[in-house]
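As C-alpha cells, one chain now follows by itself in the form predicted on its own.
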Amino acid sequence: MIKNISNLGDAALYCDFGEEVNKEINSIVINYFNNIKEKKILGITNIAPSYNKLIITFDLSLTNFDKISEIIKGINIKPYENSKNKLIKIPICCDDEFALDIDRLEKNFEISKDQILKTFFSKEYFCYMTGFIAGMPFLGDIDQNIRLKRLETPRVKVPKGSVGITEKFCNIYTFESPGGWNIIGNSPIKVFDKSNKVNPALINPGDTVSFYKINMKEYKNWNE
C-alpha cells in the first residue's frame, strides 16, 4: 500500500509505494491509479503510475495537496481486476537492418544473435508504465541472462517502431527519439494512435505483452 505521500512542487502530489520494482507492487500503482482515475475527484488534471510511484498534479483554484492527499488516503482500494487488463501480441523484426546493437549483446553475453533471440521471445512482458515518450511501454522483465546496461554513448537518433532492452525492462520507441536502449528489431505496429482521442495507446500499464518474430518481406507488407 501506499507508504508516503509528498508534496511534487505546488500543484502535484506524489504516493510512494516503496523502492522495490516488481510486477506485485506495480500492480498496486496501477490499482491505486485505475480506482482514483474512476473517482473523478475535483481538480485533478493529470494522473501518472511509474514502476513504484503515482504522481498526480492537481488545479490550486480548485483544490490543494491536503485536500487531495486527505481523499486518497481515505479511499477504499477495490480488488485488483486482470480482467481488465490484455494480452498484446506484438511482431518484431530482427533482421540486422533492425537489429543495430546485435554484435554488442553477443559479445557482453558471449552467446549466438539465436540464443539471444530465442531467450527474449519466450517470455511474456508486464507493462510497468509508459513514459519518456508518448506511449513508449516500459515492460519487464527480461530474463537475467540477457540482462545489459545502456550504451555508454546513447544514440541521438532511434527509429520509431524500434525494439530495445536494457537491464530488466524492454520498450518500443512509439517516435523517432534520442536513446540509449540496446536495439534487437523493430516493429511495424503502431503502438501510440494520436488520432485516436479516446485511447491513443496501444499497451498500457497492467497489460501484457507477447513477442513474435516475422520476417523482412512481412515487415515491408505489414501495412498493405
Given for the second form:
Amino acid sequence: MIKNISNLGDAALYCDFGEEVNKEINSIVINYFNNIKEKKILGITNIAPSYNKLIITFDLSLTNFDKISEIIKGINIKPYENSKNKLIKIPICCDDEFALDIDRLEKNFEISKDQILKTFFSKEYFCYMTGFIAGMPFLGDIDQNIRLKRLETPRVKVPKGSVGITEKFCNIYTFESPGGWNIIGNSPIKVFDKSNKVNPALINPGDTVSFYKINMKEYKNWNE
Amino acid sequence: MSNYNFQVLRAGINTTFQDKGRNNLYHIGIPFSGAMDNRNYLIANYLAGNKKNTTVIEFAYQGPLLKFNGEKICLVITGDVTFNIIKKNLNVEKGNCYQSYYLTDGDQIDILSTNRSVYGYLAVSGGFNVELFWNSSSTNTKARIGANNGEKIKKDSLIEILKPQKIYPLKKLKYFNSKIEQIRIIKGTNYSYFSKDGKKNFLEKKFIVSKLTDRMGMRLEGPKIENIVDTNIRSEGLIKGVIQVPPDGNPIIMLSDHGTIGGYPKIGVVISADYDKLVQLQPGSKIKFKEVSLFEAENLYKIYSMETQNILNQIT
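With the form predicted on its own in hand, show me what the form predicted in complex with the partner chain looks like.
Next comes the full complex, this chain leading.
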C-alpha cells in the first residue's frame, strides 16, 4: 500500500511505498502501475515505477495535484496478475574481452571467475524497474557472495550490451552509456528495439530474467 | 517523396526535429523530449499557420544554413535569433524573428546565432516529412528515436518539406522574450537532507549555468549545498525540472531529454511556468532560486498559459 503521497514539483505525484526494497514491495508498486495505466485517467502523462516509489506526472493544463491525488487514494487496485509477466532468457558471452571487471571481482571476493559466473547464472532475476536509459532493466537479487559497490570512478563509456552487477542488482546496458557497474559480460540480443512500436523494451517491470552463457562463436553469429 | 526540401549546407551545433514530445514511456526509460521552449515552439507554428503539434526544427547557439529547393514556402523563426535570408541572386536580407517570409527556389536561410539565449525554432507552413515514434517526431539522440533516425540534422543531408496545400499569408507579431535570473521552485522530496547553510545557499545565493549543459540537463556552479543525511538515495524516477544534488554539492537540473532514473537527493523542482525561461539561460548566466508553494505554482502556471494563449490569439 502507498504509505505517503506528496507532490514532486507542481506537475507530479510522488507515491512512497516505504523504506524497504524487496520483491514484495516492488510487486505492489508495479501492480499500482499496471492498474493506474489501465484506467487511462485524464491528464496523466507518465507513470514511473521504481523499487519503492511511483511517480505520476500529469498535464497541469488538464488537471492538478489535488485531483490526481484524490483519484489515486480512492483507486480500486485489483490483485496482482502474474500471468501478464514474462520469463525472458538472455544469452551472455563472458569472454575476457567483454568481462571488463571480472579480475577486480575475483580479487575482491577471493573466489574464481568460474565460481562467480556459476553463482550468477544459477539464479532467476526479477525486474524491479526499467529506465535511466531506454530499456535498461534493473534486476535482482544477486547472490550475497557476489555483491560489490559501483566503480569509484565510473566509465565514460560502457559498451552497448554490457551486463553489469552492483550491490544486489544486475543490469544490461541497452546503449553505450556512462556507467559504474561491474561488467561481467555482454549480450548480443536487442534488449531495446525501437522498431517494435508496441513493446520496444524486451524486459518490463515485473518480468523475470534468466541468463545463460554462450561462447564467442555463438556471440558473433548471433542472429535475431 | 516531395520535391520540396532544404539542403543542409551547414548543420549548426545542435539542430534537431522537435514537436510537443512523447508521453507514457517513462517506465521503459524514455523521457518527454520535445521542444525545450514550448512557448516559442507554439508561436512558430501559429505564425506558419500550422496545427500546434507540427514538427519544427530546433537549433541551439549557431543554427543551420539551409538552401530551399521547390516553388515557394512560408517560413518563420522564433526566439532571439540573428538570421539572414540570402536570395538566389545573392541579395542578403536581414531577418526578423516573429515575422514570416517567403522563400522561392534557390533561396537560403542562414541562422547565425541565438542571442543571449540558447534555443530558436524554424517552422515552415505545412511542416516537414518526418517519421513519428510513439506519436512524436521529437529527436532523442540518446535512445536514437524520433525523426531523422534519432540523430541531429547533419551537413549535406536533405530535409523533406511537405508541399503546402496553399501559400499561407505573411504574418507578423510583436513579441519580446523577457530575460530573468530568478527561477521559482518548489521544495524537493529530499529537501531535509541538506544542512541549514546548504539550504540557505540554495535559496539565497546565485548560481552560474556551467558549460556542461545540454538537452539532458543543466549543471550549475556556485556555493556548495552540503548534504548531512545521505548523498545517495535509492534509485527512483526523475521528471524534468528536478534539481538533484550529487555528492560534490553542485546542483544539476533535469531537462527534457533527462535519464528517467536517478539516485541523487532532490532539493527542489523548477515550477512549470518557469521552464521555458530556464532552458534559455546560456552558460555563464546567473540563476537565483525562489521558493513558492504548490498553490502559487499552480496559479503562476495559469497566468503563464493565459499569456501564451493571448499571444497566440493575436496571430490568428
